[in-house]
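Given next, in structure tokens, is a single chain: the form predicted alone.
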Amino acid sequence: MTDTKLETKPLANNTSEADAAMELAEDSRQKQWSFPSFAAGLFNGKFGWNHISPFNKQTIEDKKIGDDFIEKIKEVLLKYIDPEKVDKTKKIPAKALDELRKIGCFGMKIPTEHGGLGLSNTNYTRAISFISSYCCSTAVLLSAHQSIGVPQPLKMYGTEEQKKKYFPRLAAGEMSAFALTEPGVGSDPAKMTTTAELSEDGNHYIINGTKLWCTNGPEAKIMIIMATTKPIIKNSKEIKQISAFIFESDTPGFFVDHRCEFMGLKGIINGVLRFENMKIPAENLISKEGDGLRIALATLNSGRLAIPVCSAAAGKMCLSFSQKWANERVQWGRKIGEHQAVSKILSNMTADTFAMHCISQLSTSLADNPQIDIRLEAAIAKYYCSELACKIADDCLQVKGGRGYETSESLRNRGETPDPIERIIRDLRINRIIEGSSEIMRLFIAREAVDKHFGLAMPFLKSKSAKDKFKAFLKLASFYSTWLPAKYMPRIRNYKTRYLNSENKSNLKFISRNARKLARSIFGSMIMYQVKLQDEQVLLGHYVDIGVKLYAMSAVLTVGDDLLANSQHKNELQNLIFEYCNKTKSEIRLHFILANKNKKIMKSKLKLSRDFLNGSLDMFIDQDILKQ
């Protein structure tokens, strides 16, 4: 048996491991903004309201396609899937998957000319959202198949030959998966050890390694694997190359070592995959060598949009459970929903769920426009909604008390309404981790947010010769001599809306004003920390959260303005919009305060963390328990 734990060669010029990881990540990211990004504008002090207003909602024709498809899905779910049974048996019925295949669920994102349904991003996310509101495990299986499985990267980067060969099979229901994570590699691709070695004749690659947490992997027929290929030399440094390959599960040398089980999503198919001298044809390489991470990141841009829509669906379910219980349950002579403490919880749940709905609507709408760059919008939507959904589900449990903590099966067996709140919490928790943990999302958003500044400042900071440094300085001075004063100048602009009242329209000026303040703050931190700014993760986290909340307010205002057109409860909807914006404005102000005090706060926190790590505080840890 071949040992797949390969030694990593030392990098040239003694480049540190951290530098190698940063260089690989930086080399793989999309550096150019070929199309405009509304979210990127916010971080640079520009509030492009006209880019998102009036809201570009789904056409009547496209909505009809989605409505009809969802009706077909509903019939299959109700007839063949019992979510409680899936959770208990840890298996989605084979008959259910067969029926989902028949109606095209495995080809939702595959073009019609290759046998798929060719759904718009909006209809695809609507379908996944609907499925997740019934059975999260089924939604994850289908999403992993086409959002981050083979169809999406093949659609974006595959050759015509590859598409003709695999698309019809995938659309017909052959399950797919994406093998990226390894036992020792999470978000740091520089440590990837799975290798793909090109044969001497150039006809095939030989793959060795192990992949972990591969959703659908144990039963998938067609998969994509990320592996390191021959490194390149760049600036006298050896740079690891990560490449993407298609392979089929019946290829000799492929093994499923373990099926993983989790606290939630009990019905998903996830496992450890091993590769021992697995030989695949050279034509199975997607794009070219070294494009693997770029493909993975681009695939995730659209793949991440499934998480916010599913989060919004979960929030709406929790609101439904909470509304019914808060109206029925009487304590101390009043419905519990009439008590201030519970009213506050319900108010925040309602506002935050509405925000998730609006963020999902705006982000998927932007994704359907090929002339817009959505890398930041998708990351923001994924990060913000996955965090909010967990909070909303926890609040729902708090409102229902013991009945929220009790399983739906137990509730049913003793004659009570079997609200699956306990299962929803378990299923939702993974959303803050998969497809980029919240912490990684913050770093990703931060890097993209400061892209303009880094692009200008780095040549100056890293220049070694006086001549190059002077040239870089002139370029810096030329840009910031006009950019910076503009961020202090007040904007007198009448932002056009159709139905927002004066109170909600005033929030547009708040976004514009604070986007400029955010841009100034980021610039000030660049001056203070220079290249070390990338290490100030907590400070950048505050800036990220400010930008994220400004984006959320923008989504609420543009989608809300559209909803007001046909609402029979205009005053109530205006109040909902106002309450969310009012709450969020307070949170934004707090982040600015904390960012200003960050240095002092982090000095204390880092000291405490070091004391914990070095064992100075072990007096309160029961070591005997840890040794069991």
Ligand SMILES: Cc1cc2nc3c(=O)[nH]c(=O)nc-3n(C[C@H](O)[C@H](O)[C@H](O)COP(=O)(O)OP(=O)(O)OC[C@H]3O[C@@H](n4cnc5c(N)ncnc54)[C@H](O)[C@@H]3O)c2cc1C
The other form holds:
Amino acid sequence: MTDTKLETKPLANNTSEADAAMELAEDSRQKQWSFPSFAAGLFNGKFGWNHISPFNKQTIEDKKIGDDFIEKIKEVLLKYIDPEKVDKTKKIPAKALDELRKIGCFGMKIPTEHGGLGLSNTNYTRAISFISSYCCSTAVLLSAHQSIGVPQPLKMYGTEEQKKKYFPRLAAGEMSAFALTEPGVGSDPAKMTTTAELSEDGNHYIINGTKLWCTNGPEAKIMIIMATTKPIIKNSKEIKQISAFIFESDTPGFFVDHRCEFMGLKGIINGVLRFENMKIPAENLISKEGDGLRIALATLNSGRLAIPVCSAAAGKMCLSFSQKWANERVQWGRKIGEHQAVSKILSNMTADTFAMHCISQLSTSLADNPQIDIRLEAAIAKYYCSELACKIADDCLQVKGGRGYETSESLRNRGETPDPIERIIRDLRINRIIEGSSEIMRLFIAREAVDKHFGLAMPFLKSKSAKDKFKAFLKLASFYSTWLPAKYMPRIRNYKTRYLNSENKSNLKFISRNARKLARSIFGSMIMYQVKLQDEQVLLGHYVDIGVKLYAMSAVLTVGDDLLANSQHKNELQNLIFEYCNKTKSEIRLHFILANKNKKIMKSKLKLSRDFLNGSLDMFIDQDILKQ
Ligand SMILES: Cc1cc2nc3c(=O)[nH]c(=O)nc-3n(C[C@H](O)[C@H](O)[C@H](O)COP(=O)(O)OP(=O)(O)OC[C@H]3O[C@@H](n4cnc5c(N)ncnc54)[C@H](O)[C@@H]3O)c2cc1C
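Could you drop in the structure for the form predicted in complex with the ligand? We only have the form predicted alone so far.
Below, the chain from earlier opens the complete complex, with every other chain and molecule after it.
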């Protein structure tokens, strides 16, 4: 659960732009860990198996609500949406959106007392993933409306008046959007230039600026926008304030300058929005001035879960296309699925899709527990599943050969099964960029993962007076004198499971052992690099990937243990769990090796990258290419 307590802290005195950006992001981070986090435990050497096992699956009553709702969605989708046509005409039919409105699709996350369906996170993500398995553009429209659009920040930070005013309209189907990105502001919002100036009488804000790539923006009625308000002065330094506002699209001064088109997601409504002296009431400010970035980041923290569930749905689609084709296509006298090289692809695809299924199930079930902090779990699920899904879709294309590269329309026109793999690949690719790119997700996970160590080490490293340094040292020494030896101590613990066989149970010990090794390694790197550890992105990336994969194994083991209860194919399922864990254990071992050699590897890679950037290698690039 996200902690909605907000605190405003000044930015430290810093002159460089990069430092200022880091300070602003750091200041806007949700800092408290008011509730336990299973994933944070892994990075700190603690394997809290009891927190996730037995797997807390959806209750029968909640599942029934989800099942019934999905049936209604299915009816609308099949009747009113042809995904191929959406891709071609770049439009979701208005009638389809009206029908989705009627069954409550615009109010899935809005509480029932405000006219919404008040679905659990599990049912919301089930619905979105079901829609995405049919038409990604429609799923993105609905998810941008309520995962990141106005309903989510309003739910977390809105006043009762704001909720009463906007929730019923949003639930009834007035589309919403989230406007953060600007032409000069992507991953780093510190350079935001859109301004919101408070009028002299304090009754209005005047908004000026441009927002880029706002999904739903060109047609949304009610939107949330992040803009800079009057800076505050602290210790004679000017401190930038980013604030969040609700605005309505019929406000004078609001313009849609351009509708953007992309490689995939052809049906989404996305554009460049311009604000010219747009005057909005002061009560449209969400929370208070200076809280905007924190609100945006917290919205993204909880909104991110839609991406892993959609990734898992895409993986399942790809598996079903590959299964059919690998069983029927015969080449060189054998079904292609029986050639060893294809079998290897199929087995990895199956194991990875199973992992995405388990990660999504575990992460959304944790999100339904208000006593658990899921910011790391959501980020891990988003990062890992969006990467895996792209790989799986690419593997599916390879298995289908030329037919994987051909459009579904062309396949249909010449009488073949129109599996839309080419479209799925185009639609999926953006998930590695939006709502936090993979690189930024890794940095986010790393920052949260080292939070405990940074929290203890920073006062020691940064304190100026000898007295403060000594005090911080005592605190540091007292913590690490017990923490560190515990990370070396072997654990003799019998983890409780219900159906996992002994081979799979032994994977639990691997997770516990390697979580402690990970914590020791992070600690060792902290000692070695101190404050500069934050610049070691590749080293931290290895640590993040180890933690992410330990989390994925945990998800596979707990959800797998639960699935075994009612499975007709217990041996096969045990083998699937074993295969995923086996493959992932090798990857984890490799990350440890690469982390150890990182300094040497990166020295040479950084040199090559610099040589490339400064043009020293243009001699081979410039040859025989037509520059545009
Ligand atoms: C289809 C689509 C829909 C979108 N919808 C919305 C929306 O509804 N609302 C909204 O506000 N925005 C939206 N966006 C914007 C999206 O969130 C941004 O594209 C994203 O934040 C990345 O910003 P950027 O593209 O400017 O990349 P940049 O930030 O310029 O990054 C370029 C590359 O550099 C990497 N990089 C950047 N900084 C670092 C760093 N510190 N360390 C390592 N690597 C780094 C990035 O990972 C990326 O690979 C949308 C974009 C698209 C394409």
